[in-house]
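Form predicted on its own, single chain, as structure tokens, below.
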Amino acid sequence: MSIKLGSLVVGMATYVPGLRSLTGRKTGGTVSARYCYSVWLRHLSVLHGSALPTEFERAAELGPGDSLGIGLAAMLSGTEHYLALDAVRYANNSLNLQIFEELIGLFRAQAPIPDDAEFPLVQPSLPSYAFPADVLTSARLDAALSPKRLELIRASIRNPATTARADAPICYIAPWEPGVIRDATVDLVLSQSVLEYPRDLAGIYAEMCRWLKPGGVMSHEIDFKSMGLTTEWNGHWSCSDAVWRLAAGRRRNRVNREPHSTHIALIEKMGCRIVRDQRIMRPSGITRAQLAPRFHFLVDDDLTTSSALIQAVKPA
């Protein structure tokens, strides 16, 4: 059996009333300002390398997790409005303020992007981790880090709006539902290791494309691994639905098991043009003969794509 015994035990235990807490209450990552700084500047650097826009009036992030740090880093790069949408309200104002102050120090120092030595599991990788001074020029940083602007952001962190129609600097909606953002009002939609979880991927992509202005961009880092539930990194594609339901249980974060090709097809179906598909490839841990019946459609590239940064633009 591909499922790890421990994963199966924990997954089954989550069905017992009161034991769901075994799966934890935090998402990881965004409790660190350096992590948030690294993730944001990686996306920004690749956007620049893809000849896509790097300045945004309004940015939306799916699944910010334990803090709004990635979006706050975007604001310290000049973004005027940040919309944070999550399934569960993990972040709190106190941690957001702490991370914001630490991020200010990193941007003022023009610190190098924390690299693979510090965050070996974070993607996308970059050819250079030097501070992107060609994107974040001195003039742009001076404007973004002006004392008056920083105080305005601090005030919004202390009291974020809860509806996207409020037009506040920061809006935090958790849980969010379709329709919360007006059509064609967002310049950037961003996510980091989030889109491997939603069940209704077609609905999510339809929403994101609807939010984007003509010429707006999306940048998504997506993980296709089993998140440690199986002995092979891609063993989840060999599991029957019944076995996977037992192992995944009622965990707060359950991967949807959709492969790379599904995301590409949905983005193109929504009319967006893919500009960057930066994949991490690794040998498959399973053979095609081991695939569960529902995954017989997987192409060979799906079996070897463990993660991908996908950037796309909505036609003008």
Ligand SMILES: C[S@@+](CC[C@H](N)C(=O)[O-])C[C@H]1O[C@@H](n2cnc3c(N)ncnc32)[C@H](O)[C@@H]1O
Contents of the next structure:
Amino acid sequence: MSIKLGSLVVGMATYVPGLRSLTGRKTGGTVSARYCYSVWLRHLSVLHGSALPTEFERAAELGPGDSLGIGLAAMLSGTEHYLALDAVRYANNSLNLQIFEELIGLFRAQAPIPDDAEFPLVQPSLPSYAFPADVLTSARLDAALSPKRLELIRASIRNPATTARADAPICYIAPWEPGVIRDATVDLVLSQSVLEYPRDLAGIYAEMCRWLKPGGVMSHEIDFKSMGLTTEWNGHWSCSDAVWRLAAGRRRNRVNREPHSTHIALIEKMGCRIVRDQRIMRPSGITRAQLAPRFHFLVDDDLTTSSALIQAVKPA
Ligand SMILES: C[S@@+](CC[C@H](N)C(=O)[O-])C[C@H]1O[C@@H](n2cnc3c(N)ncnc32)[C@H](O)[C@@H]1O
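Having looked at the form predicted on its own, could you now put up the form predicted in complex with the ligand?
First the chain shown before, then all remaining chains and molecules of the complex.
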């Protein structure tokens, strides 16, 4: 069997009242300013490489996790309004403020993008980790880092809006519900290691496409691995629903097991045009014969795609 015994034990324990809340108490990455800086500049650099816009009036992030640092990095690159939507309220004002100050230092120094040596598990990887001075020019940075603007952002970090008010620099809604953002009001929707979790992926993609203005872009880094619950990286596709229910249990963050082709199909179905599909390929740990019946629809590429950065544009 592909499921690890330890995963089964933990998964089953989450059904015991009170124990579920012990899972997913932290999300990991965004506790570090350098991680947030790296993730934001990786998305921005690839957008630039895809000839997509890199300046945004309003950016929305799905699943910021422990801090709003990725969106704060977007604001320090000139984004005027940042909407953070999470399923769980992980971030707090004091960590957000601390990360903001560290990010200011990194942008002022035009520090190189922290690379695979520092963050070996972070995707997308880039051909160069030099500071993207061609995108974030001195003029753009001077305007974004003006003392008056920084004070305005600090004030908003101390007191973020909890509804998507048009005038608020920062809005943090967690948990969020469909309908919280008005149609065609957002220029960029971004997520990092998030879309492998929501159950209602079709609903989430419909929402995100609805938020985008015509010409707006989305940039999502998605991990398709089993998150260590199985012995093979893609062993989750060999598990029956019953076994998976026991192993994943009621963990706060359970992967939805949707493969790469599902994401591509949903984005296209919503009428967005895929501009970049940067995949990490890995030999499959299972054969087609081992696929659980409900995963027979996987195409061969799904079996070997362990993560992808997908960027798409909503037609103007
Ligand atoms: C692995 S963490 C990633 C956090 C952060 N983006 C990072 O790079 O470290 C996954 C995040 O996705 C969030 N998430 C899961 N389902 C979500 C949903 N339906 N809507 C918004 N956020 C969701 C979780 O609450 C968590 O914050």
